[in-house]
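Here you get one chain, nothing else, as C-alpha cells; it is the form predicted on its own.
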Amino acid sequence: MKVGVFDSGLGGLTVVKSTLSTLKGAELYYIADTKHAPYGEKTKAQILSYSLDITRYFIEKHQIDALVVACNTATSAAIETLRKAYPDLIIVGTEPGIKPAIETTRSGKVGVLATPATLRGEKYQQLVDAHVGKREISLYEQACPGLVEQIEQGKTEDPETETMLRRWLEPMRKEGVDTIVLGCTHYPLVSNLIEKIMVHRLNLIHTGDAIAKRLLALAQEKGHQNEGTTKLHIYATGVIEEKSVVNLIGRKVPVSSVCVGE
C-alpha cells in the first residue's frame, strides 16, 4: 500500500503521525510543499494548481495507490478536481471538525480557528449549514494569518505566537467558548498555548485520528490486510524546520528536497 500525504508545510505530519500508528504494511510519502506556504493566503486556482502538481508527481514516482490531502484549505480548493481527474485512486481529503464540536459542546458555544482560505471556501461553509442548525449553537469563528508561518518556523512557544492568539482567543473566552474547532493541520501544534490562554477545561477538535481511520477503513475495502511495518519518506519543496519534523514524529525522519510541477 503507497500513501501519498502532502501539506503546505509541517502540518500535515500531524495526520501523518496518526497513520503510522493506524496504518501497517505501507509506505508512506509525504510532500511538505514549504515553496508555496502558507496556502491559506494564496487563491483557489493557486491551491489547485499546486495540489494536482503534487499528485501527478505522486502518481509518477512512487504509483500511489491512495492520497490524503492533509490540508484544510487544500481539501476546499482542490479534493472535488482530484477525484473526477483520478477515479480509482483511495482520496481522503481534511475539513474542520465542525460535527464533532457541536456533538462535544455543553456551552453550545463553539471557537474555529482556521486558515483566511479555509473559512471563505464553499467546504466550509457546506459543513457549517449542514450541521449548526442542529441544535442552538453560537459559532465563533476567527481567521488566523501568520500563524502558520509562526509554526513553520519553529515559534510554537513564542512571545509573538502567544501574542497573535491571545488577540484572536480573548473574545472567545470571555463568551465562554468551550469547544475549539482546529481548522488546519497546524494548529494542534500550539494547543499548548490555546488551553493556556483559554484556562477554563477546553474540548480541542481536530482531525488526524479520524482521516487515519478513514483511509484505513478504504484500504481495506480494497483488499489492504494491514500487517507489517510501514515505511515513512518525507520530501519538502522549500526550506523545513527539521527540528519540528522529529518533535512531530518522535524520532528523526530525512528530509529530501524535491521539485514539484517544473
Given for the second form:
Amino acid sequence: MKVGVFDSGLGGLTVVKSTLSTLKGAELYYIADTKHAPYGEKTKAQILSYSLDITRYFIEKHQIDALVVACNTATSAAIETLRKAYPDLIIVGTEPGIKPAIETTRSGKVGVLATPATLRGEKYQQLVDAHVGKREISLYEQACPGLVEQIEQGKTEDPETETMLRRWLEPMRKEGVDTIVLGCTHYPLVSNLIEKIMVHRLNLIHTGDAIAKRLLALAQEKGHQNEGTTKLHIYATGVIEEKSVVNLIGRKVPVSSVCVGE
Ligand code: DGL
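Taking the form predicted on its own as the starting point, write out the structure of the form predicted together with D-glutamic acid (DGL).
In what comes next, the whole complex appears, and the chain from above leads the way.
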C-alpha cells in the first residue's frame, strides 16, 4: 500500500504520526507544501490548484494507492474535485471534529479554531448544519490568521504566539467553553498553550487518529494485510523546520526537497 499524504507544512505530520501507529506494511510519502503555506489565507482556486498538482505528482512519481489530505483547508477546497478526478484512488480528507465535540461537551459551549479559508468554506457550514441542532449547542468559531506561520517557524511556546492565542481564547474561557475543536492540523502543536490559557479542564478534539483508522479500514477493504513495517519519506517544497519534524515524529527522518507542479 503506497500512501501519499500532504499538507501546507508541519501540521499534516500530526496525521502521519497517528498513521504510523495504525497502518502497517505501507510506504508513506509526505509532502509539506511549505512553498505555498499558509493555505488558510489563500483563495479556494489556489488551494485547489496546489492540491491537484501534489496529487498528480504522487500518482506519477510514486503510483500511490491512497491519498490523505491531512489538511482541513485543502479538504474543504479540493476533496470533491479530487474524488471526481481520481475515482479509483482511496481518498481520505480531514474535517473539523464538530461531531465528537458535540458528543463530549458538558457545558454545551464548543470553540472551533480553524483557518480563515476553512471557516468560510461551504463544507464547514454543511458540517455544522448536519450536527448542530441535535442538542442545544453554542459554537464559538475563531479564525486564527498568522498562527500557522508561528508554528512553521517553530514558535510554539513564544510569548507572541501566546498573545495571539489569548486574544482569541479569553472570550471562550469567560463564556465557559469546555471543548475546543482543533480545526487545523497544525494546531495540536500549540495544544500546551491552549490548555494553559483555558485554565480549567478542557477537551481538545483533534482528528489524526480518526483519519488513520478510516485509512486502514479503506485499505483493508482493498485487501491490505496490515503486516510489517511502514516506511516514511518526507519531502518539502520550500523551507521546513527540521527540528519540529523530529519532535513530531519522535526520530530523525531526512527531508528531501521536491518541486511540484512546475
Ligand atoms: N494544516 C492545515 C489545515 O489543517 C493548513 C494550514 C494552513 O496552511 O493555513 O487547515
